[in-house]
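Take a look at this one chain, the form predicted on its own, written out in structure tokens.
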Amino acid sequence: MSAEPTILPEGLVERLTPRGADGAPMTSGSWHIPSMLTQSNGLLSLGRNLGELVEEGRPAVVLTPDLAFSNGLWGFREQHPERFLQMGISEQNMVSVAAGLATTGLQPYVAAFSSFLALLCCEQIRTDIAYTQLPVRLIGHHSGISFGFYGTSHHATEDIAIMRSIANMTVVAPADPIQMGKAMRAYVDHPLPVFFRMGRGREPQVYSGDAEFVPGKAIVHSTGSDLTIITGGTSLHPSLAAAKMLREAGVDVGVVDLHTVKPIDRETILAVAGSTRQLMSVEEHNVLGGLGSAVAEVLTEEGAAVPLHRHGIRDEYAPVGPPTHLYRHYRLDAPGIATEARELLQRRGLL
């Protein structure tokens, strides 16, 4: 049994952390090994957002597969013990409770990280919860590549896909804690099972709290001529940074934060579709059946003419190293995805 480091306050950390290769101090939000032995701001929100649910008398109950340091619920688990189900290294057999618990009313929220809950708990999920058609909220965190050093068995790369193609099941991939939140909001009373996707609670934020969010509807940060790149969850914060690179350089280039992967933004990813000369998808993902899939099959069904550039992990296991490596290995840092799009210019001739 794995024992519970002690939550330190965010200046504490920042003393008691080393510094980095550049002499800044580390923070909680730092990808270095010593400052991940702290809770990030990110994951304690999850926690934070629960309680409030509890608080507001919905009956919210929390299931977690022994991690509720990993994944912040540690404090929901000391202010609502009652709610708080630990259900020990046994993920499949949590959602089947899970699912046994909300046909008696209860909200279930169950938290795991991603690989292991979509992946492992494949079966679970669609027979016990989406075929039943049971409002289970299933949080998927430390998705993608972000736990870098833990090797593939960690990596949730194929979470998308499979979540997606299940039915009657809705797939949100919120890109900070604030969208997370506001996303948990969004869909309290919504009647069939939710698959939130989350990082690992160390990506920058980029929404404030007065931050609208519509189920299924994409946000359009900006619009650009030569090229639109459509992305969303942890992907949405470099993606901005490196249109930022682009606009500097000249490119005309706008940003979609396509939040919610299914249902789609049918309508969104036609308008941009309409007004630009080059799409292209960026997603912690593998590139077959995650984000830029779902785009490719709306732009061919709609008979869109415009074409789509899907960047992401291409369809391989990522390899073992620090999440800040292998996001510059992918391109899927700003300066990366900067770099994918100016050669996908070029290829084109539009640049």
Second form
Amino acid sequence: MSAEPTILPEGLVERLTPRGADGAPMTSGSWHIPSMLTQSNGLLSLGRNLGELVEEGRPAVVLTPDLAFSNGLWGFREQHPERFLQMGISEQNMVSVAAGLATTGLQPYVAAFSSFLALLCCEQIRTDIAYTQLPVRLIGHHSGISFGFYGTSHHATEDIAIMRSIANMTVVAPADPIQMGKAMRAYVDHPLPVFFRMGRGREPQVYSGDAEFVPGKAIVHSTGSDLTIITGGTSLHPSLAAAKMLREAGVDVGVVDLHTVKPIDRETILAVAGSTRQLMSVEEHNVLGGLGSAVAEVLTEEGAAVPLHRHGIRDEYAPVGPPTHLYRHYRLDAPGIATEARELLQRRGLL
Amino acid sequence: MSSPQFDASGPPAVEEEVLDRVRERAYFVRAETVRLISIAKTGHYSSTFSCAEILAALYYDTLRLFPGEPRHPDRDRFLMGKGHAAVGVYPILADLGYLDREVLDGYTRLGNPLGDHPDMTKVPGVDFSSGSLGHNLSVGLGMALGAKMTGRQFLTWVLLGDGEQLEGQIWEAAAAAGHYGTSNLVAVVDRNGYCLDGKVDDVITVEPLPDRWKAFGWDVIEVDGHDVAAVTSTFRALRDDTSRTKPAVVIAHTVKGKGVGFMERDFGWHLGWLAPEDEAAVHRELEETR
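Same protein, different state: after the form predicted on its own, show the form predicted in complex with its partner chain.
Everything in the complex follows now, all chains and molecules, and the chain you saw is the first one.
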């Protein structure tokens, strides 16, 4: 840990600095900033993106339930305190408050752990925001099993399934902070609610600043006649890396970033379905009801003749463990996805 | 009645003609409730009867409304936390010009916007939808915070049931409103004493209710919810007192089923449907005691 945590504002460093019995700050060698504050770099851009909206004159207001240090919104809070509502640990109240705020012409952005936002506040989201057709933006961060050893309460492996079953709701899973920023921008004037499913902020960057984001339009990274991986969000980066490994082993593999799970890009799904012998969805989510299920619905309804293997968490609660170990356990890291794909192709007689 | 605001002389007196109008409209709410539930063939008579004076005082004296422009940004907001009493609000909205009479008379028919719970997406004059208990105080808090953040002067009023006080989200909202000092938010608790399965305080007690709200940082006022003068003057004082620094709750002590002798304090009438011959008798009773 650096003794100079430069990403933190001075005032915050002052408050976080432990003090000795004499009230003086302890020496820099004897204390450290909690790791979540320095490792959530991907989430720090969230506050910057929201700050830009305010500075442009948008009526954005940001709410979080005692999580400004976890989701990087403390920077926004420092810069735009008049547009920041600290709601404390009362997520359901927060969501309903956001609904009330939206009726006054403000555009609320609600950021919370995806597990609590999607599961604990499911009814408030459905009844107070989606049914009522209010432009509230819900940002579920620390999605999937990215919380690792924090345990089942903090894992969000049902959030896509819940959110996509709510009428009027758009569901977007950006792969990295750049795509998140572009997605937020793309939906800034959307008249209905949007659920953004974000990771923990540690995800490697996939996109560069000039990458295009078209709402509801999947990004075809590559096409492949043997196998096409359809994925999105936190699973995109390891899927791209797995595809590289597979190509090096002679497999002709494509990757599609289905960043918008709802409304789903039927056209692109059917196009890749017609040009590949096997589809595999990859998601950090229960395979029931998530991205893979959404793809399966399209394929089945349209009578596509290509088989789909849904790779993800197969209807169970994840064990605890460091996130990287969990990704390995579930074959959701790059080598794991490549292994899953190879075994799949072997079973199908395609490899 | 206890009131932190009115200690010196109590709430100001309200003109007799205003009180007469509120009494008359409370009768109107009850009579129309009976008529509309006969269309639906099931409904919440007694929950609506307990808050008839509260609804009449709010709509016919307290709230600053713009019926010709239902979404006017400066209108006072009114939320039916106890949404199952919406049948008492619809006649008022029709009376004030928000709704056509034929819409009112099509209550609960297929495709009609008026259901058992209010729907902001379908009914002009409904400021927020409800039905899930415990949500509307939070929504009202959001409206009150939104007013402060956008510089609007409107007040937000939320009518809550006393059984609804058991919803945890009520107290999340109460804590946040107390913390933020949203003096532009007023909750009214229709303390009729009953919920679906019996007496609220037998099911799970909500007492000491005034102390609970006080502890959450609210001004607490208790009134007889059927005393038109007390209700109207209290609401008016809360509306006009710009020196308040806290959210306020009016705990209105009411009688479930008030106005119809055999329904009063009989929780079996939480949901019901009067036989046609009983309906006529109820109308006669309401008429005689108006």
